[in-house]
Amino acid sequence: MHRTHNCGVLRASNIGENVTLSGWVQRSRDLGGMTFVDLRDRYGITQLAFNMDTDAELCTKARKLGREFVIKIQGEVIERSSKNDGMATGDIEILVNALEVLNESKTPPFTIEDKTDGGDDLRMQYRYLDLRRKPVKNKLMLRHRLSIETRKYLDSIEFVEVETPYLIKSTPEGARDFVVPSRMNPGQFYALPQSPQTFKQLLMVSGFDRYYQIVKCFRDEDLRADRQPEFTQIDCEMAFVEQEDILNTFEGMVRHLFKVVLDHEIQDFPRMYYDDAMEKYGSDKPDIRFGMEFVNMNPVTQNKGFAIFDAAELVVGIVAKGAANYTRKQLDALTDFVKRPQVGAKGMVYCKCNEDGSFKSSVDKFYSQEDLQAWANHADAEKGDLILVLSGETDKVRKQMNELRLHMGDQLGLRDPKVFAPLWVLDFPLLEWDEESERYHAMHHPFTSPKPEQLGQLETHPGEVKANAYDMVINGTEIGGGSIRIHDRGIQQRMFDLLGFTKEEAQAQFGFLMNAFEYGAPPHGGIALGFDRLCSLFGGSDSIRDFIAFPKNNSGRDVMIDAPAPIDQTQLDELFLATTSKEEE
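Chain above, on its own, the form predicted together with another copy of the chain: structure?
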């Protein structure tokens, strides 16, 4: 037997017991006659004591232990002379009488401490050592807890987990698929699912009624910092529901998760229309932990002789409370921020509402103190506040102002990761125009139901049609999205027509789904929540990578196992494939 207890469990009540422990040497200290070793496992750290006076041989052996050696010890639980309130086992130590080295360790390439000296690359290459570090381990434990509690909740309200296939069919619509050549069907390929979308809809046609799955999905996209080629979704679908049922169900789930996992009571779970979100926050995923809503400044800024504002479709302002004391340097930095290519504004106008009732703006040449007072009145700015103003074409300036607002939120400490502000964004547009391909794309996906009352506008004013689609947003992050689906073959066909599919293409790619709609498909809808993102939100982190045991880097590589890699020619031959790249080996 390798242990009677783990390293986190012994307390004063165990004093006098003989125990066996196994674990890793965290550190050791030689103090003259005594040697102390901190023994670590997943559950905690227990101090081991070796006495040079009473057992010189054993103590000498202990002194040779290196960091990260795996050892097994036997000994007696004794009271510590100097207790450590900072650790759960701090009242006791083990007076060791037997020591066995189960495995030695080379010196790790970085320290296995909460704050490590290892850089990102090294930590990823030795991910199995990085995972020993408490902050990283705790992130995966949190992920486990979230997955268990998600399942418990959904199970308790009669959701059934059904596994959908991973080897499916490639569909050119949407993001790029990862494909898998079929050896048994030469020249043919499976695709890895970007989501189980069509399968979960078929399960509704089957009558499963309430489906969920915590499932890996795959997208072969050019990776951004926070994207992974494989990612995990909490994927759900319900039949015989309206949008309201889905919102309530998943609002309930998220409340449950916050309560049981973080002991946090979510208060408000407001709803906002997409159009309002764009108007007030310039984003379909507003961070509503703080206000700073957009104010349309056109009425008080235009026709005052300032050509830039006069020419602008929209002059939009935000009020940064208490920021009138911003220095010239700080204001210049804000201007630099909005002028970065990623934001793309041409400039920024400010107006300080000084404590003495006067105003100081960067456009004093064009606006009198009375004009600026009108700005302040219009924007609800008070003495001590700072008004920041951008102008331009409506859609663009809103996006720019969204960036500036979030930036100001950060600067003013209004985006506390311990505060959680969830939100439903409703009534997304059904379609968005793609300039490049000169056609409409589905904003959510081609299975999303238009608002029934707008069905008549589908062909005449497609851009104006709203969808029964919704996003769950928490702290400015899209945690999930979903929609009521089309369950009528005719409407589905009209959608495919709108999206530029020929009848043949639609039938070849999604015929099975449209056929299924002819055999009694119930009204249904669902949602998919990004599980990696949810974990990082709960963990108070911006990066999802830490919440994935073995993540890939920005080139889609697993640097630890060194994948992807060339494969044998025999494997290619069996698959009837040849690589055409120069870079092959």
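Just the form predicted together with another copy of the chain so far, so send over the form predicted alone.
Only one chain is given; partner chains and other molecules are left out.
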């Protein structure tokens, strides 16, 4: 028997018991007559004591233990003379009477402790060592708990988990596919699924009226902190439902997860239309933990001789409460922030509402004190507040102001990761026009239904039609999105027409789905929640990578196993794929 207990379970109530423990050596301390070793497994750390006076040979053996040696010990649980309140096992230690080295270890490339000296690249290269560290282990345990509780909740309301294929057909809509060559079908390829979308709709046609799957999906796209080439979704679909049914069901699931995992009660789950979100926050995923809503400043800023504002389609401002004490250096830093290529503004105007009732702005040359008072009245700014203003084309300047608003929220400490503010964003545009390709693209995907009352406008004003779609947003992060689906072949065909598909292309790509609609497809809809994002939100992190056991880096590489990598020419030949050697290049 390698262990009778784990390294996190023993307490004062176990004093006097003889136990067997196994684990990794965290550290050791030689104090002359005594040697102490911290033994670690995934459950915790227990201190081992070796006494030179009672067993010199055993104590000498213990002193030769290196970090991360795998050992097995036997001994008696005794009271610890110098207790450690910071450890769950801090009231006891094990007086060791037998020690066996199960495996030695090379010196690790970084310290395996809560605060390590390893950088990101090094820790990803040795991810199996990084996973031994408590902060990383706890993130995966949180992921496990969320997975279990998600399944429990969905099972309790009669959802059925169904696995869908990983080798599917490539489609032209959406992000780029990862493709897999077929050896038995030369020149033909599978694609890895970006989502099980069409399969879950077919399950609704099949009569499985409540489906879910915690499923791996794949997208060949540029990476960032909240993206990986392979990611996990909580994928769900329901038949015989309307939008309200889906919102209530998954609002309930998220409330359940917050309660059982974080012991946090979600008080409000407001709803906001897409158009309002863009007007008030410049984002379809607004962070509503703090105010600072946009104010249309056109009425009080234009026609005053300041050409930049006069020529702008929109002059928009935000009020930073209590920030009138910002120094010139701080204001210059804000200006530099909005001028960054990632934001794209040409400049920024500010107005300080001083405590003495006066105003100081960066455009005093063009605006009198009375004008600036009108700014403050219009924006509901008070003494001590700072008004920040951007101008330009409506869509562009809203996105720029969104970045500035979030930046100010960070600077003023208004984005507390322990505060959770969820909402639903509803009624997205169904289509968006792409100038380059001169055609419409689906805002969500081609299977999203228009709002029922706007069906007729598909023929006359398709660009004005709203989608029967919804996104779940928490703390400025899109956690999930979904829609009521099209279940009528004629409407689906019209949607493909608007997206520029010929009838032949639509049939070739999605004929199987449209054919299924002719066999009694029920009204249905669903949602997919980003499971990795949900984990990072619950864990208070900006990066989903911390919550994935073996993630890729920002270049999409697994530096631990060195993938992707070239494959043997024999394999390429079997797949009927050619390669070009460096000499031929």
